[in-house]
Amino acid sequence: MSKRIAVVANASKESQEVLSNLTGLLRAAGFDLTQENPEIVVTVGGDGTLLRAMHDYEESLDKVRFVGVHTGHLGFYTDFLASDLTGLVAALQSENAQEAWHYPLLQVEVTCQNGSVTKHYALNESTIRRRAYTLVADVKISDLLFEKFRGDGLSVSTPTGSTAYNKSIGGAVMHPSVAAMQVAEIASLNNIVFRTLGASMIVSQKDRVVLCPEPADDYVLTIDQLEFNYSDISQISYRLDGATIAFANCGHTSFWERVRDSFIGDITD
């Protein structure tokens, strides 16, 4: 029985050309191309394309594996170049679902004042801000009131997401085998009146981070590249609940190799 494969590409000319060539090769190799209930999702573009595909298939992440073809500016999650489509097809033919790589996802649970609860999952990070004013929020770690934060916002990231926005605001880079999430401040206020920790925090999987913002009607919550507006947030809860995203083992690049290639490049003597 042939593997069911969906191919998702961004709108760039190069990606659309790769999409056309790749679908032809996959059909010739006998794969079943379908957007409905695929076993493997192949993305063509950059990290943004893969993130979009992950959220498109969020309801079936326990049944689908991902692999990326790089045509974008940053390909942290992509394993293949557009020049190696035949290599990708060969790798997909021999790919074994039992050998997939699993990266943790961040569960984000938003509780509103009326008691309604909305749940999201993030592969990279989730941030909370206000549109035009300082964010003021109690920060709790499990049942401990840790601090009252004041600043532009807060970011909570997964280990793989530690290399994304988290890194740009001074957070640490974490290997995905570390069962933890990271809380990083966005332009916190620190003076003789207001104090925060002033450093990113690595919070273990057994703990939950809960943010209780002051009442306001202009909160902006991001989940990876998605944006949500809230006017009545009671609290936001973050935790690692065991949910993961699976990457097909088609010559999967190691995490530290990805970090080196994405941020440092070739090393010469």
Second form
Amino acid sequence: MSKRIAVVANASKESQEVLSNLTGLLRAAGFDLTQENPEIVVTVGGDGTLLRAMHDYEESLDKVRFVGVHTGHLGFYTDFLASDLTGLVAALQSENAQEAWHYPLLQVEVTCQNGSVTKHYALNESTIRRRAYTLVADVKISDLLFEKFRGDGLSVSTPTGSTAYNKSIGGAVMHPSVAAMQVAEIASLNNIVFRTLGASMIVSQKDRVVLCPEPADDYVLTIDQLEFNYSDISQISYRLDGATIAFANCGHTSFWERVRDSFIGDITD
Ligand code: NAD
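Follow the form predicted on its own with the form predicted in complex with nicotinamide-adenine-dinucleotide (NAD), if you could.
Complete assembly follows, chain above in first position.
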């Protein structure tokens, strides 16, 4: 039976052209093109396009493998060249589900004062802030009260998200095979009265990070590119619960090669 493939693209002229060429090639090669229940989702655009596709297919992540084609700069999740669509179609033909790469997702569970619980999954990171005021929150690592945070906010990222917003706020870059989450501060207040660690923390998969913010009605929680407004949060719990995103093994470039090519560029001896 032919593989079921969905192709999604951002609105740019280049991505739309690639979408049209790629769907033609995939049809000619006998793939079943469908948006419903695909086995493979090919995104055309940038990392943002892949993040959006991940959330669109969030309910079936255990059945879907992703492939990212980049039409702009090399992306972190999009390492296929739009100029090699024939190579991509050949790679999709020989691709084997058992060889997919699995990267951890971050589970974010928000409990409100009225007892309601909302669960989200982030591929890059989740941040929490207040609309205008300082975020004041107890930070717990599992049952240990670790610090009382004051500042703009906190970011909790996955290993693959470590190169995204986390890196911009001073967090470390982590290899995706390290099953851990990273907590990074966003402009913490540190003075004679208020004290935070002042460094990002890499927290093991065995632990959960729990934030208990002070009562307020203007919390802004982000999950990758998505934004949610919350009032009366009682706690936010972060953990790696084993959920993953799968990337089809179609000749993925190595993680450190992507880090070098994205952030360092050509190196001459
Ligand atoms: P977008 O698609 O414009 O992405 C913003 C930039 O982040 C792009 O250059 C993209 O290639 C890069 N990026 C995304 N994921 C990455 C990753 N895992 N590793 C390295 N670079 C990555 O914007 P969007 O659609 O709103 O995407 C949301 C993501 O953008 C967020 O998850 C966040 O990580 C990132 N972001 C970064 C900053 C910052 O660095 N100051 C600010 C806001 C959002």
